[in-house]
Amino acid sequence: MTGRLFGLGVGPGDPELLTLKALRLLREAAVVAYPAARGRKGRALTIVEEHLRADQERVPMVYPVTTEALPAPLDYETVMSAFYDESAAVLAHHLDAGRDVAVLCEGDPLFYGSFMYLHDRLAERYPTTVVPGVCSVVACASALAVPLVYRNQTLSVISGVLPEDALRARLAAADAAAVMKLGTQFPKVRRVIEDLGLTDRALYAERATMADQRLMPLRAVEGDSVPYFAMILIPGDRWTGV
């Protein structure tokens, strides 16, 4: 009998936002796998570390690349695909041995979550349970204390990595928007928002729900350097019908 695969959403950073179900399955697993950058233990592990048992095996999945440029002939897609192939093989070894594996994922596992690439490779072969987590968009809205959408408005979740023309078109058509994956894309994103006349509605959130979070209007952000996991929210127009 094989082990079970758990994809656990551990939330945006505040350990108190971990769900009871995620905590239960975390404690049941013999193996805990988690993504991490080179030389770091990773935020997903930090969120749950106090709940781990001493006898649980920890399996770090160390990203070969994060946001840095790669020398030719390497490219990001190929390198990351190989990384997830190798990580899936390591987890499959534990699962084939009958050990339950909990894979930690910041935010929600299936909303821009790192777990979904492992899910694609493993879920058809092993019994799999995915536990939703508080995702970054709603965490930022709550930290900023701002409603995102009213009544029949729609919310567009947009990657800041999009080309400028595509970003402009999607923001122009949106009732409300969350622009993710900022980092080096921030100057471009801010420029588009300014050009569309949306700056007065735009809010900035960095490390939302964590002790060192930064929350402010977009126009108050100084300089062009922000973290990759920062976000800009453009809430829908307030509905005054009630």
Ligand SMILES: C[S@@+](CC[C@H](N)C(=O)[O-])C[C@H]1O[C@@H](n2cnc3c(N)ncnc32)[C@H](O)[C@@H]1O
Second form
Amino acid sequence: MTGRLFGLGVGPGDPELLTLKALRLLREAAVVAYPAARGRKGRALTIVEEHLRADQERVPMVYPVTTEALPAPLDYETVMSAFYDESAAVLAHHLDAGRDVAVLCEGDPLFYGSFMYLHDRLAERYPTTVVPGVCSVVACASALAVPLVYRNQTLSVISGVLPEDALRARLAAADAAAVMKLGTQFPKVRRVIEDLGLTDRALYAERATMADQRLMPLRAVEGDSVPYFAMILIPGDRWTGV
Ligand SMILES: C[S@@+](CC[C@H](N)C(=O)[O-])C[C@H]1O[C@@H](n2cnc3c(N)ncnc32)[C@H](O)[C@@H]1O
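May I ask for the structure of the form predicted in complex with the ligand now, the form predicted alone having been displayed?
Up next: the whole complex, starting with the chain shown before.
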């Protein structure tokens, strides 16, 4: 019999935002796999590390690149596709040997989560359970203490990596928005928000729920350099009808 694959959402950073179910399955797994940047421990591992046992095998999946902009002839999709093929093969080896594998994923696994690419490669071959995690959008709203969408308003979740015109069109049409994946995209995103006259409504959250979180109006963010683990929220207009 093969092992089971668990995709465990571990939440946005605060270890207390881990679910009881994720914790139970984490403890049942013989193998714990997690994404990490080169030379770093990985956010998802840091969140759950206090719960791991010494006899659980740790499998870091070290990203070959951490930015979507690569110099030619490198191409982000090709490099990452090969990385996920290799990672899936490593995990399949453990699963074929009958070992349960827990893949940690920051936030929710199926919401822009790295686990999705392993799920695409493995879920049809192995019994798979996905445990949702507290996603960063709602974690940022709670940290900022701001209601996001009232009544029939629509929330647009937008990647900051989009080209400027596409970003402008999506934001112009949004009742409320979360712009994710900031990092090097931040100057472009801020320019578009300013052009659309949305700056006064825009809030900035960096590493929300973590010990070093930074929360402020977008207008108060100094300089053009912000981390990747940051987003801008534009809440829906306050509903005064009830
Ligand atoms: C690849 S997505 C991962 C989303 C994650 N699976 C989730 O459910 O929230 C990475 C983006 O999520 C956002 N993000 C994740 N954690 C965050 C946090 N603690 N504070 C602010 N933004 C966060 C940032 O915009 C970051 O660029």
